[in-house]
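For reference, the chain that follows is the form predicted in complex with another copy of the chain, supplied as structure tokens.
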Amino acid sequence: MGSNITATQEKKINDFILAIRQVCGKKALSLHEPHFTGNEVNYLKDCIKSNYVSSIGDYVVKFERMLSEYTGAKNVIATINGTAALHLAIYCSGISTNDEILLPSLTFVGTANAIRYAGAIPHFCDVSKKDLNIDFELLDDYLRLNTESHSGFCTNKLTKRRIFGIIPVHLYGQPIHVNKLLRLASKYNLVIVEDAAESLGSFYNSQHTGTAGLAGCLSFNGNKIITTGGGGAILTNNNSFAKKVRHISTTSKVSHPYKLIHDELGYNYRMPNINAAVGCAQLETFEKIKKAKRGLHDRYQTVFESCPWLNLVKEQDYANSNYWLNTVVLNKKETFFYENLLERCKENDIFIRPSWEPLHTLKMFCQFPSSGMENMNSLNERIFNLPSSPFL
């Protein structure tokens, strides 16, 4: 891969790598490890000696109690993992087989799948060059054109499909603007499922991500802010949509003083003691962890004053973001040498990694409806993430 440079691009690639050097030390560089510096060991001694290892016990109870308390949500479902959590929320929101379900093209491709599990179709978004997350203006457009209301629900004019709901992303931690987002949901009749898998510790003002609608999905895969070793959870403030979830969960299990019966069809999608156990010291320490990834975010903004030919990506006036993964954009005209840019980096042990190929192209979804993907089009190619451990 990669191709002939010139000197100014040599220099460029150089100066990238030294602005990184200057903030994380000469050591390998890789995206996001974990910080253990807590309780983890204990706990899950604590776990092993009580025998409750498996998804009733003790650390389970706390984590959500904690993680409630944390994020303000009244109620809080932990799950085996993030794409769980989103297929739990989604399939228990109302929705029906088909329906339409809107999330921006640039996203893990968790996202989609969910809404696959679910029965339901994607329906793909353009994204904001400010923050990476859908565009809520351009979405406006597109849905005033292409929809139209029938008995109260937004119905695609073109696959006259309901659209259901719409999935935002708070991509790389970066939380999206909630008032807008409510206005458009409000405007258009959405269900709102936020995904908030790799947002938690960031605000959109002092509300925490993934608690504007009718729920938000955390993610505490090995590579997250906070790591269970697998693990997810629901955020809602609903009652009733939260029993449903914790009894669908539990592979629909009715309350009975000795029968065994499932009352429909459920899943068996509950976060094990053992995983909760290390999501409840690694809690703990959660002020440590987003007060050291901020700073890391802080250095790597003094170094790459040298690189004007990127853009590093800064939480907006609204928002205080977690910093889960510092994102560079380059420039336009800097497209070019993505590949150079990509392998120097591996050969200086320093890994960087671009941003998913958007999924309206991938060959499972590319037959799925889309907005136009102007800005999408054009950041493809440019966007890369940054080592961000929080103990470098």
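Having seen the form predicted in complex with another copy of the chain, please provide the structure of the form predicted on its own.
Below: the lone chain, stripped of partners and molecules.
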């Protein structure tokens, strides 16, 4: 613990730890652990017994169908992980090399990595202090001043590159304002690929996240609200796009009784059957998981009333959040206090996670375009995630 911490800061840290313990008990607390209470073992045994453990098998088809029914997406293509889903969706969207794609600076690095995998350029945007998602009003002002239309396309005045699309992120499970997104995309002729990796079970009004644009991408990593161990999925209502994605995700292999023919560059991105088996079991208990997580958020909200120096991020009026990771924002930036709070929680076996470093500051991305980052710069070193496992 730093020697220069004040008595007021010490009290804040003690109050914070006490609040966490009131909600979660005295055990060691991870950020987000998987929760297996259903048919996971039975389905895995069935999968192994059938010998269909790779990318062909009944559970892959069943998992995709269950996701389609839950999200309302007409087509679902299960992939090996969420980043692969994003890469594939961008790759199949009609993008050209060196086109720019808008995305928030506050997101997991996989969002920007997927853009680069597709040969495109990330163009970073500022976020809202309310829900930490893209601030569409600020972005509209920025695009109005810094872009122009050429042949129906949005062009960056400075770089002269086409701004092809936008990847909004439903950060920590909090849905974006979809109508604002659609108006912006229409105004600037932007293709929408949603990063819904963290938001299975989150809705904008009655519309599931990831279903507003050309495609949406989910993740089922071990720390997500449900897991397949490793896995992701692409949601789309566009049948021709879905056909293309499905084909390229299976190494562009042409169907034939015995010949091995591939007709274009493809990727080996399909989810294995053994992972999908776990996913099917997880989806069967998903409503209980989501209910538990929303209850956890409510308890956090109650105990943090005694900590007026921070704000718990809440769903907006138009949203129904899965509250994948409960998130708090300090009222003001105090780097020394922030680091001491993280360290003290670690000493007390409470894992709280700081937010990612803003992507526009990372050495592999800092040369790429970005809008004004007043909110992002203000929020940096003020955000952290709380223990959010569904069984807490």
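The shown structure was predicted, so the numbers you read here are calculated from the model rather than taken from an experiment. Positions refer to the first chain, counted from 1. Between two forms, the rigid core is defined as the largest C-alpha subset superposing within 1.5 Å.
The Cα position of G152 differs by less than 2 Å between the two forms after fitting on the rigid core.
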